[in-house]
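One chain is shown next in structure tokens, namely the form predicted alone.
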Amino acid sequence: MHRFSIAVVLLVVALPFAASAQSIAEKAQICAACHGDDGVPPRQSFPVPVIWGQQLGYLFFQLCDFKSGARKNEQMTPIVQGLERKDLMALAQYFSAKPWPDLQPPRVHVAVQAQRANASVACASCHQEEFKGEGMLPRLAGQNDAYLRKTMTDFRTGARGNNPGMTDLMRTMSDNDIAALASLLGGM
């Protein structure tokens, strides 16, 4: 299914459901279409992050950024537009309380290039030891590597502009550095 088709299906089916859903668990069901019923995003034509077990503050602020337009995404923006701020916090709490899924990532050989890229931007200085994040800083370890690659590239190009510090860091990295680092982090 094409990206446009998924967005249209979500708008037609999800928005009325999300608006009429009563519990947060019911509202969270629309998220499963892209993010997975068990926390593992299904294979899609576009990269989707793992949100189960992600940091509460990070999830909440990303949802707020989608709602305000500070972060743009053709699938997420229409979904959060119909939600109240209290729903955004409740959804962030719901997903952050879930266990991080076992994605069974392929074990990667820690390439010299990935180590060099990580050292140059010092990811662990913000994303914490073992890249598990904290508070408003997302977990990177075990995240979908295609999503990590897209996110780092979007920061570098300015397509994602809701964190100027990340934009500055990613501008120092090459495509090969980003790919190596995403593979390293995704394999953790």
Contents of the next structure:
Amino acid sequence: MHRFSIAVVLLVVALPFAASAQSIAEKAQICAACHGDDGVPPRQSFPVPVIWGQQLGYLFFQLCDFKSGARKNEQMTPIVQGLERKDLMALAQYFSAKPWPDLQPPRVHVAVQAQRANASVACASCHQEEFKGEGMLPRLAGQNDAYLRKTMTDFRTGARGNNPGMTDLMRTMSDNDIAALASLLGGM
Ligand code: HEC
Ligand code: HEC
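With the form predicted alone in hand, show me what the form predicted in complex with heme C looks like.
Entire complex below, previous chain first.
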């Protein structure tokens, strides 16, 4: 085959992939406004979680839960309404492949209370060694501590109703336990 026609064939084959890759990167631009250009959520009036480097399965199912209404949030619900299910998987892949950012949390003195609460329910038995998560189990280590505190409280009150197991667990915790766990995990 002529060298020129090989180039044309390659171009025709590669273009649709390039176009769809670009559109996911474009769609991901909307997310950067809250979740950060570099994975570090800029300061907002509401706590925003890190999604860069989060577990793929976890990201995908959270996006599905926001879309179905199983998980509700003023900021996220309208965002996912405009996205199709295949976009949700592509976005989950896009963000899970990024490196987890360093939020540079202040070094906190780990409260005895956090260690006790942690040990009593063995969070790491599900959230995996060093709280890095796996599959549908989210990474907690180095997460925004204000977000951790909010979402654990939301599980407890039922405002976040997409995981009854986590809700039962958080009902056994005091506000102080939750605050201490959030600083412990955020500081990892
Ligand atoms: C207007 C701000 C805003 C935008 C834009 C936004 N998010 Fe979010 N996102 C949030 C907030 C706030 C939360 C935490 C919700 C809560 O507290 O339950 C969140 C939570 C999430 C979660 C759950 C993370 C976890 O740890 O449970 C995922 C996944 C997510 N967003 C993905 C995305 C994607 C993908 C986009 C772009 C398509 C996006 N977000 C755009 C504000 C935003
Ligand atoms: C039996 C397994 C299990 C145990 C034990 C467990 N978790 Fe979870 N946790 C989960 C699952 C599964 C999810 C994902 C829930 C979902 O899909 O919405 C989760 C979600 C979370 C989230 C939300 C993360 C995010 O990004 O929004 C936090 C925070 C959390 N767990 C903290 C803890 C803490 C702290 C402990 C120990 C006190 C703990 N978990 C123990 C299974 C567990």
